[in-house]
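A lone chain, given as structure tokens: the form predicted on its own.
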Amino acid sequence: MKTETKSLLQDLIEISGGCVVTDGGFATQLEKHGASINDPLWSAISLIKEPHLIKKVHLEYLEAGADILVTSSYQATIPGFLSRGLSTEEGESLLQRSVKLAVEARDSFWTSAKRNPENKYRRALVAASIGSYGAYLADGSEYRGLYGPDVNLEKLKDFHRHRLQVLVEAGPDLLAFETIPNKLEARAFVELVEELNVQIPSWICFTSVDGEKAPSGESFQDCLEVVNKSSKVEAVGINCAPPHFIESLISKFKQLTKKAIIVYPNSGEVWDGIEKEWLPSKCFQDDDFGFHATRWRDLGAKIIGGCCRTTPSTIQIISNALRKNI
């Protein structure tokens, strides 16, 4: 009888007692260290200007208890780098750098952690971030959901293919397709990992602006229909949605998929486009993440973390809460 081999992600979830912690907001922490990311490349600009800060942030999330590091490549694309006057080869090198920095941070941290037999850490996995087409446009399209009549399945696959190939060849443990606004782009990723015969596991995270459906207006039942057909996509869930949406969305996803469920919401803060500043959340504070993370785990989430405006402090609260009874 053939024995099924567990993937790195499945194995990590199992040895972690059924739930693992991914990291939190990357751009938020870069800004705290003085990085200027007001740029169409967003946090990926630091791959060019300040790669040492990227490694520093990765280490801070590891110290906070993250089991998974997500690379700084969310808004890093070959077309985006070309628009800055870089060559294709330079763009490829920067994508590779995003994985290399995370792997170096993970390996150095793990080497240090192993010296202490009392350490509470596990060897983290590195997930290469692949943001949606809307992230490249840098106009908020990933939260509106529809890219227009000129963007079809083949255009999305052509846009993502090269970046996906470069990131896979750079050697991450996982792929993280993030902030996906519609069924079409999810299908593009599902077909690409099959066509390229990608051998590492991946997750696909949608977002939501109303807590009920994808930004495109499509139901999550329709969106997950295409994802459920892929054996290469091992987890599916929600990122960069307000935290008060998460409980009901986990319950919804639990009914729609047998895949591991992943959630990493934003802080609940709201961006004021007129004043150009973040407004505090009226219903969710950082300390609330501990209680709610255990609720999300008990409802069925297997991977929990944070997105925009969360910090290593948020992740430490989540990690401490989830490991309390393990």
Ligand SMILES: N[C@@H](CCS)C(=O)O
Contents of the next structure:
Amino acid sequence: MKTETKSLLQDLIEISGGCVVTDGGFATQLEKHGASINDPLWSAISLIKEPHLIKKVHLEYLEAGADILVTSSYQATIPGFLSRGLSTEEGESLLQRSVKLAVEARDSFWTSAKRNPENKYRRALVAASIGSYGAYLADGSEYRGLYGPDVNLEKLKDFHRHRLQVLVEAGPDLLAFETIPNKLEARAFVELVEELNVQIPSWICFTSVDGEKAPSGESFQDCLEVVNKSSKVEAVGINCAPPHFIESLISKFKQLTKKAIIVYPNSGEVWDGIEKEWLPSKCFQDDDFGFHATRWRDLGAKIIGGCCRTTPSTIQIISNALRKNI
Ligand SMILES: C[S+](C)CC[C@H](N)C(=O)O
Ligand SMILES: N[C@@H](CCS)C(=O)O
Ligand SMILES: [Zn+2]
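Form predicted in complex with this ligand structure, per the form predicted on its own context:
The complete assembly is shown below, putting the previous chain first.
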């Protein structure tokens, strides 16, 4: 009889009582430490300039209670690095560095955490971030999702293939396809993980600017139809969308998929892709995240965290709220 072995992600969800905490805004916390990321590479510039800060941010999220660390590779791409005058080999080594820094932070944190049997930490997983083609364009395209007639499925797969290979070979526990704005790009990921025979689980997270559809205007029913076909994608959900959309989106996703649902919204501020700054809007404060995280868990979310403009204090409050109310 064939016995199904559970993946590291399924195991983590199970030992956590059904809901795990992922980390919060990586770029946001990097900026809190003084990093200047107003750049076409956005937070990936820190892989070149300030790798020590990357590790510091990862450690802060672990301390706050994150069970999953998302790497600094969101906007790190080989074409992006080439346009800075770096070589392909240098670009590859920066991608490897993004995984290595997170793994080192996880390992050193876990080595000291497990010395104290009193503490409630679990050994965290490292998820390699793969931002969208729109993120690489560096003009806020990930919130619009309209790549134009020249960008077809093959072009998206060609864009993502090499980076994906390098990241997988660097040894993360998971792949995090993040802030995805349309169905075509989800399909590119689903096909690539199959073609490359990737052996670690993935999540695919879409964003939303209206609380109902993907930024491209495509329905989540259409988007999830593509994702549901892949056994390599273990979780699907929403990231970097305003938090007040999350309740109704979890309910919608529950009807559209049997996969684990993941949500890690931003604070509610809105990205100005031209000025490269966050504009104030209807926002959640840290306490609001604590209150809503238990509601999101009760509605069926299995992985909960924060995205842009959330920080370790947000994750600490989410983690405390979820552990109090298992
Ligand atoms: C998640 S968005 C705030 C990342 C930055 C964007 N791709 C840009 O470069 O403008
Ligand atoms: N993992 C990225 C996502 C940006 S939308 C970050 O937290 O900076
Ligand atoms: Zn974000």
